[in-house]
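The chain below stands alone and is given in C-alpha cells; this is the form predicted alone.
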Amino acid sequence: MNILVCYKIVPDEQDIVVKPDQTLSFDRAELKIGQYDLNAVEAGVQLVEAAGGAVTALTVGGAEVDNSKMKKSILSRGPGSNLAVKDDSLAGADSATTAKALAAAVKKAGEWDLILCGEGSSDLYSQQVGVQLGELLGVPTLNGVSAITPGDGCVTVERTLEDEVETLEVRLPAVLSVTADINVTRVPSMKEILGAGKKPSTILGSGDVELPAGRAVETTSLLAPAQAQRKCVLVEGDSDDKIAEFCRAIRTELQ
C-alpha cells in the first residue's frame, strides 16, 4: 500500500506573543508540524508496518517546506520520503489554495493508494483541506476517522459519532482525515533522527506543478481575543460565618 501524507509546518503556539494592540507576534516562534498531522503520519506508518508499502510525506507551504530541520522531523517519523511544493504564494495560504496545491503535488508523486491528513491544522483547524482534496481528485473521502484496518484493496474505517460508532468499509484510493485520538504519535530515537538526513526529500516550485491563481480567502487581519480580568474573592473554611460572607461578596458584584 503506497500512502501520502499531508502535513502541515506551524509556529510553535507556546512562542506567540499577544501584543496589546492583540496583534500576534511570531517572531520568536520555532516551528514546527502540526500536532494533529503527528497522528496522520502515525496512522499511516503502522498500515504500512501491517501491510507492506511506502509511506511519503507530502506539504505545501512557503520556504519553511525547505526548512532542514523540519524536513528531519517529519522524516524521523517513519515516512521513507518526503515531497514538498514551495512557492511563496502557498505561505499563509487558505484551505481551498492548499487543496489544489496539494491535489497539484500528488499528481507528481507517483503511483498512490490512500492519502492521509490530520482532523485540521495547528494553526487554523479549518478541517477542510481534506474534504476538498478528496473532492478534487475525485475519490471517496471521509473525515472524523478514529480507526483503519487495512485489506484487500480496500480499508476498513471507524468513524466515532455522538451516539454510535459507524464502520465502513472504503475502497481504494480514498482519502481520510484521521482524529487525534486514532494513535499514540512516537517519538523519534535518535538514530531514527540521524537516519532521517539520508531519506529523499524532493523540492517543488512553480514550475514543476500547477498551482492555483489567486487565493479565495484573503486574511484582513489577526487578532487575538480581548483580555478579560477576572476578580478573585477567596474565603477560606465552611462555617457558618464563612458562607455567610462568601454570600456577601457574591450579592455586593451582582447588585
The other form holds:
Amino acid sequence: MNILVCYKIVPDEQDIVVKPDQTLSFDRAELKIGQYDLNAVEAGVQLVEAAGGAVTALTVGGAEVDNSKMKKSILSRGPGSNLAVKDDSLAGADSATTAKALAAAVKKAGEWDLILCGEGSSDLYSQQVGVQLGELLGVPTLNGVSAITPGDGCVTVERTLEDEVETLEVRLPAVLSVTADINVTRVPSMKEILGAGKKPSTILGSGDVELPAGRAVETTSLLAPAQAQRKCVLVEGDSDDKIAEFCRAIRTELQ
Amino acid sequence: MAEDRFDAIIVGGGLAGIAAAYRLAQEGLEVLVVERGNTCGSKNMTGGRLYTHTLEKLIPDLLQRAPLERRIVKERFSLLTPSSGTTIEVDSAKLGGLYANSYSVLRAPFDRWLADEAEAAGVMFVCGVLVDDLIIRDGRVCGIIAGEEEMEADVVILAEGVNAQLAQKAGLREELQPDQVEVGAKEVLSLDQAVLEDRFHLAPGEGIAWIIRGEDAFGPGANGFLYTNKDTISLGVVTEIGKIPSAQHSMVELVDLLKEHPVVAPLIAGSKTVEYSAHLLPCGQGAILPRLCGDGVLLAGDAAGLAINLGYVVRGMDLAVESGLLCAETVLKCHETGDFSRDALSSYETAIQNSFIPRDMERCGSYAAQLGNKALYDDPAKLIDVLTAVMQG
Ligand SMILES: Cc1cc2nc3c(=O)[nH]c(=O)nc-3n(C[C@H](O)[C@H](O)[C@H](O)COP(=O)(O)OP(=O)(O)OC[C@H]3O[C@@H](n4cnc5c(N)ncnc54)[C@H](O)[C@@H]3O)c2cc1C
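If the structure you just shared is the form predicted alone, then what does the corresponding form predicted in complex with its partner chain look like?
Time for the whole complex; same chain goes first.
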C-alpha cells in the first residue's frame, strides 16, 4: 500500500504572544509539525508496517516547508520520503487553497492507494482540508476515522460516533482524516533522527505544479479574545460559613 | 563511520557542548550532540551577560554575526532595603582585557544560532532525546544509552549542565546536595525599544547590566539582576533553595516582589511578561571538581562545576565555552594516538588549571568578600575597583 500523509508546518502555539492590542505576535514562535498531523503520520507508518508499502509525507506552504529541521522532523517519524510544494502564495493559505494545492501535488507523487490527513491543522483547525482534497480527487472520503485495518484493495475503518462505533469498508484509493486518539505518536529515536537526514526530500514550486489562483477566504482580522477583568475575591476555608459566603458572592455577581 | 559509532558524543547542547562539538567538527571529526530539549537553547537559561572572549576564539567574526542583544556599556549596582535603595553606576570601560566585550543574550535564539553554525561545520545534532545512561565496560565509558538505543564513541563529553546525573554515573561527581545549589528565576519583559533606550539612557545597541543586592529586601536571601536586551528586559532573582519553602510557587512570587520593589517597578513599567524560566545554579564561587575526566569521558561547563555565583552576579557561559574548547583540544590530541584513557585525557585537567577559569573563580570570591568591608566605602577609587571586579563575576 502506498500512502501519502499530509502535514502542515505551524508556529508553536506556546511561543505565540498576545500583544496589548489583542493582535498576535509570531516573532518568537518556533516552527513545528501540526500535532494532529502526527497522528496521520503514525497511522500511515503503522499501516505499512503491517501491510507493506511506503509512506510519503506531503506538505504545501510558504518558505517554512523548506526548513531543514522540519524536513528532518517529519522524516524521523517514519515516512520514507518527503514531497513539498513551496510558493509564497501558499503561506497562510485557507483550507480551499491548501486542498487545491495538495490535489495538484498529489499528481506528482506517483502511484498511491491512500491519503491520510489529521483531524485539523494545529493553527486554524477548520477540519476542511481532508474532505475537500477527497472531493477534488473524486475518491471515497471520510473524516473522524478512529481505526484503520488494511484489507485487499480496501481498508476497514471505524468512526467513533456519539454512542456507537461505525465500521465501514472503504475501497481504495481513498482519503481519510484520522482522529487525534487513533494512536499514540512515537517519539523519534536517535537512529531515526540521524537517518532522517539521509532520506530523499523533493521541493516543487509553481513551475512544477499547477497552483490555485486567488483565495476563497480573506482574513480580515485575527485577534485574541479580550481578557476578562478578574474580581480577585478570595474566600479561603471550607466551613459552612465560608461556603455560604462564597455562594453569596457568586449570586451577587450573577444578579 | 559505522551508523552508530562516532569519534565523540557530546551529551548536552548548551554552550559547553556546542563549543566542544563545533571545534571537533572543524578538524573533521565525526561528532554527535544529543540534547534533550526540542531545540538547542530551549532548556537553557541564563541571566543574560555573555563575555564573548572565549567564543570569539571559535568564531572570529562572532560580534558581526551572532544574535547578540546589546553591548554592555554600563554597570549598575543597587543595594535595596524593603522600601528604597541606593544605586552606584560604573562605566563598563573599566573592565578591560578579556572582559572588554560583553553582550546581553537570550539563550533560545543564541544557542540555536550557535547550533546551526556547528551543524553547518559538520556536527550532527539529535534533539528531543534524553540520554539515560552511559555504556561502561571495565570502568571505561564507551558510549551512551537513550531508551532502548545505544550509541558508541571513542570519547563521551558530558556537558549536561548543573544537575549532572551522568557525571555521577561515570563516578566523577557526587549527588548534588541542596546546600550546593541555588535556584534562579527570570522573566523576560517586552518593552518598546525606544522607551527602553530612553528609560535606561542607552544609545541603540548599547545595554546595561544591573545587579541588585537584595538580602532580605524583597525575599529571604534573594538577590536580583536586570539586563537590557533589544526590546526586552531580563529580570530575575537568585536565592538559596533552603530559603524557599515550596520551590516553584514561591520563585514566581519572589520575581513578583522584585518587580514591585520601588527601585525596580519604574524600570519595567508598561512592560509585558513574554517568558518565564527557572533553573538551578551552583552555589558560591563554585569549586572545580577534583577530577574532570575518566577513561573515555570528560566533563565540561556547569557539569564540571565551572561557574561563578556571587548571588547577584552569575557567570558561567564564557567558562562553559572555554572548557568545551579545551575538551576539544584534548580529544583532538588523543584522536591522533587513539588513546582515550584517563591518563591521556588528563591533559584537559591541566589545561583547565592553566586557563583563566580557576583564577577568576578565586578572585571573584575574594572581591565579593571585600564588599562587606566598611572601610571600603571611605575610598571611592578602591570601591569602584572592587565593584567593577565584582560586576565582572
Ligand atoms: C539565574 C541564572 C543566571 C545566570 N546568569 C549568567 C550570566 O549573566 N552570565 C553568565 O555567563 N552565566 C550566567 N549563568 C550561568 C550560565 O547560564 C551557565 O553557567 C551556563 O548555561 C552553563 O552552560 P552549560 O553548557 O555548561 O550548561 P547548560 O546551558 O545548562 O546546558 C546543558 C544542556 O544539557 C542538556 N542535558 C542535560 N542532561 C541531559 C541528558 N541526560 N540528555 C540530553 N541532554 C541533556 C540540557 O537540556 C541543556 O541544554 C546564570 C545561570 C542562572 C541559572
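Since the structure is predicted, the reported quantities are computational estimates derived from the model, not experimental observations. If you superpose the two forms and keep the largest set of C-alpha atoms that fall within 1.5 Å, you have the rigid core. Residue numbers count along the first chain shown, from 1.
- Positional change of residue 18 between these two forms stays under 2 Å at the C-alpha, relative to the superposed core.
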